[in-house]
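A single chain comes next, written as structure tokens; it is the form predicted alone.
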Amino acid sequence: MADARRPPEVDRVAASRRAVAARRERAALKKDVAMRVITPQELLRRALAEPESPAGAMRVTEFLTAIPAIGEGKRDRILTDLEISPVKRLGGLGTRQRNALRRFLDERWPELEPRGGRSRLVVLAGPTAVGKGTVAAYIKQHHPEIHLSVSATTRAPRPGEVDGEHYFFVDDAEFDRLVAAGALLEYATVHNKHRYGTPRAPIERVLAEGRTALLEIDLQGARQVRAADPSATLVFLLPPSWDELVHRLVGRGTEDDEERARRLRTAKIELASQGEFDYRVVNDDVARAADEVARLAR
């Protein structure tokens, strides 16, 4: 006779594997965190919107560790100073809790706050792989008073690519002679291998006419446009997950497993540098992401 105390073997089957399923979510989302896909108050809004979620079952231990330059010895004392039991759940924490805990974030970690008086000047950057290209073509096709720059690199094409409509494809002879005549609004080397740049006369042309230019570049050429205009407004794309943004990056199969490890550890960089950025953007899907980039270009 079965044990009616015991549930049924398919019921702890189920179990069990809603149990992997959430201690797996749980490590994306400390991951996420740890390589700055999203913030630390971003999980904490998470945790108490849904108490139940795996983010809202995370201790309170596992989520001050997943936060970069935060150990097991300035986690206790965190604690301590906050009167958080380290047993407590995010989802779990009282209101006096919770507020404490913003708190300590908001001053050791402040969100955004865009400036005031930015430009029609838009720069667009993020880490590799995270789909920038993807979503300006989006905005070039569905949002045609934006202008989209070109920009001129010294790469080769890759298949599908035309000259002048995706970038300006040059020798090195010739981007010296741009960077010498100051023809260039800003240029860098990326992955240490290849040069890029924005031709100037397009952008101040556009600009001249009281429209909106959009610049699809990497994160040294967003700084060296801040640098030459402080009132341009600077957009950082995300993607909605560190496992998502390798998994784009291995699926392009257009580098090999050096150039993929090189460029990950280059992503990470690039992603501790959002907080110079005016907004975020998640790119987790193409239209939606490209829709709130053009609202934030007008």
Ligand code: 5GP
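Numbering follows the first chain given and starts at 1. Remember, it's a predicted structure, so these values are computed and weren't measured experimentally. Throughout, rigid core stands for the largest set of C-alpha atoms superposing within 1.5 Å between the two forms. What changes on going to the form predicted together with the ligand:
- If you fit the rigid core between these two forms, you'll see the Cα of residue 155 move by 2 angstroms or more.
- Relative to the superposed rigid core, the position of the CA of residue 30 differs between these two forms by less than 2 Å.
- Once both forms are fitted on their core, a CA shift of 2 Å or more is seen for residue 260 between these two forms.
Please could you give me the other form, the form predicted together with the ligand, since above is the form predicted alone?
There are no partners or other molecules in what follows, just the one chain.
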């Protein structure tokens, strides 16, 4: 005779499947915090908004050690200081504990508040393969009031690329001449290969007309724009998750292990620079992300 106290076999199988899925989701969230795809505060917000979600079910110990620079020793001291028991889950924190944890996070990892008085010089940057080009192309098509800068580059045109529309394709001597003449607002060697730069004159003209200029450039270029014009609006495009970025970076699996590891290292470094930006936009959907960038650029 079946034991009435034991759940039927099918229920137990389903429950264990759910547990495995939940564990996987928690692991993905921890990776997102570790790789700085989301802030610890964002994860805490999700946990408190939905205590039954994978974020809510995460133990406070797991949460803290997912944060870069917190090891197990530091974690235990923090929990003692905040008077939070290590067995607590994020979704189960009391009001006083939530506030203490939030205050602690805000002090150590301040979330950038968008600054006022930003200019209409807008830079869109982000890690390699996050989809900057696609978002910029969408903005060009759907927000014609925004001027998308056309860069000069020493790389050869790809099939379908039109000189003067996608890039100004120049040779090394011509690029040198542009640099010497001060004709570039910023320039950089990208991926250790070719040089790319933003022609200054069209940007100055657009800004003088009171319009918005959007630059889709790499991180080195973004830093140069910030140095040249501290009021420039810097937007960082983020992947929806670390796993998704990995997928976009190495998804086709055509690279060898060394190249794969190099790309992931670079992505981690690139993500760590997002604190230098005024706004962060998640590229979860091209049209949505593009509309958000366009709104910020107004």
